[in-house]
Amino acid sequence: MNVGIDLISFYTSNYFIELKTLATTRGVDPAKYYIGIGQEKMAIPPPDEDIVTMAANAALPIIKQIDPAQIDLVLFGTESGIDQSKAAAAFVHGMLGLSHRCRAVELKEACYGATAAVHLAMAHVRTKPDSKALVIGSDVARYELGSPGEPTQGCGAVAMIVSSNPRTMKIDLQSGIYTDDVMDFWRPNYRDQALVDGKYSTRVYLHALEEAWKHYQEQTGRSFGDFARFCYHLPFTRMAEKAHERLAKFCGVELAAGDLERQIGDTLFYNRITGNSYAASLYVGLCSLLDRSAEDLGGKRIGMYSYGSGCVAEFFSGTIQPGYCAHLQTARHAKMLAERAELTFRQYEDIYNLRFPTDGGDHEFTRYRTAPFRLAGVKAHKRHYVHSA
């Protein structure tokens, strides 16, 4: 039985600061962003925007294409957490309006936790082939104002239906993993921002990829060369070229002029406008890729590296199938980012120093471009959403 991505979808806030901006601001050489991490602009959550609003806005669309009915379960895969204890699945199970009869379940693992909710999700799918998966990996990246990741920030959802016979991306059984118990990249409870060992987390990176690949090749006995086109986790767009280099080292693989931009570059577009989005970073890729890619892609064997710090990583695969172009929302995240409106660095810094409330009293929240669904205010410790559309 084949077992996938039916649907995809991708959502980020409709406000955004251009990194020539910050740059200017800050006294760094434009360059520094735009071509040592080869970022451009970078996605802004407004007050009435969180991981929730960002992962009902992803879902809603694909939610529209199918019978809800037949979701029994939704995967939410975050390093943002709202809540300690209530999922922000349960949130989004509500909004959406989903069958009472549903699991819904947050899964940690720094950026990797999407990936797990995926296969996860397969799994299930597999024991019982009519159901049907939500899973959404969402996140808004967040760093000290000033410190090296700051213009790494970011925020974005992506939301799929994991199904049988998928419309999309069937995905290979086989994958390999790695985890090894390291202190790359980390966000104790008692700060809103992470904190980040960068040169080591690209090390740390580098070699999962190494021996995530290792794994999945003794498993599959493919080589570099079977694959159309590579997807990478995206902390930074440059990372995935480093990444790809990497990785066609360790195969033995030259890479030609033209080869990098042709075998990654499509999946770079959302992330170098939008930013980090953790968990749903390596999943924008994916949308980047299949939205922008001038070939037909049906038929083609996509790698897929998923890296959550800490750390976990896992090499998988997918085929795209036949005629997936009519199911993507590609006119709809066109308009969505052509739409953003950009952000003075005054305006970014105030948006930034906004802290939610933390007294349990009751705060209504000012409206911004956030739709359909915001974050309305907070009540007794309650936080109150809105489909506004």
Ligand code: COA
The other form holds:
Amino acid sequence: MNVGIDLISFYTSNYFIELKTLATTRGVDPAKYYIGIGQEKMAIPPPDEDIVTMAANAALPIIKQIDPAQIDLVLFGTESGIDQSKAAAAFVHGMLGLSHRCRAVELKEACYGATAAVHLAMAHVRTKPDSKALVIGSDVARYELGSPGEPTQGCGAVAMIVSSNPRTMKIDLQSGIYTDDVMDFWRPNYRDQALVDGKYSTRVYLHALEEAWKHYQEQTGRSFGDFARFCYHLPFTRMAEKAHERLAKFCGVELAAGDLERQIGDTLFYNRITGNSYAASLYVGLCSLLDRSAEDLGGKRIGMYSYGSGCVAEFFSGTIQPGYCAHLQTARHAKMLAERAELTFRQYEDIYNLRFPTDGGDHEFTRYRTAPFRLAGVKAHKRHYVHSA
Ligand code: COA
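Since the one above is the form predicted alone, can you give the form predicted together with coenzyme A too?
Then the entire complex follows, led off by the chain already shown.
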């Protein structure tokens, strides 16, 4: 049975800061950000946007394209959860008005959570071929102000329908996995910014890539040349370039001029102008590839590398389905990104420093531009979401 991604949709905040604004204020050469880490803009969530609103806003357009009654599983991968107990998936389930005969669960393993969700959803669909799963990756990447991680912040969500006979990407059964108990990036429960040993995390990311690839290769016998494109987890776009160069070298392949750009270039576009979205980021790369590829990718095999610090990594693959373009959200993605508003440094810092009310009082949040779900406020420690269209 063919199982994989039937529909895919991306959402990010309507606000961003240019990295040259950040560079100027921090006294850093902008080339470090634009070339050294390969980022141009960071998406910043306004106070009435969170991982739940981004997820629901990503999911709504694709939910409208199917019979939502068929969804009997919602899996939400995130590492910026809003509640220690209630799953973000349960909020989204309610906001989208899904069937009560549905499981709704949140998964966590840093940036890997959504990939775990994709594979669990596929196993579910294989046992119940008529069912559909809604899989979400949604995160706000947040580091300390002035830290090396600051220019790699961002936010975004990707929603996917996983089903049998998928219209976008059939995912192969075999995948290569690597897990190791390391402290390269973590966020204790009492902190709202991640802690990261940045340079170490890039080394673990690359080592895990080799190990996951080896495991994948042992099972499939496929080689580097069997893939038309590669999507890598994207903490920042330069990381994917380094990963691709590393994998090519590991496979004994010499990249010719233009190979890097041709094999991964289209996957990087959205991330470069939105920043890291942790669990969503690999799939933001896939959206970017599908939306921007000038070549018809129908029938082509794509390599996918997911990495979550801590760490769990997986190399898997899928084949893009003929006619996939008709099912993409390309025009909506372009409009959303074109209509974003730029923040000044002061506005960015003010939003960053806002503290979520924890006194149990009744707080109504200022209305910013979101679409169409927003976080209207919090009362008695309960978040209040509205559909404001
Ligand atoms: N022009 C062009 N490039 C420049 C530059 C300039 N003026 N100044 C620096 N650079 C380059 C550096 O040479 C380096 O390139 P290299 O990695 O190819 O050697 C790159 O920009 C980054 O500079 P560096 O000084 O190494 O960065 P940093 O110490 O400020 O931090 C990270 C970089 C990635 C460690 C940091 O952004 C981070 O902690 N990020 C979060 C963690 C993360 O994303 N981990 C990834 C795995 S999930």
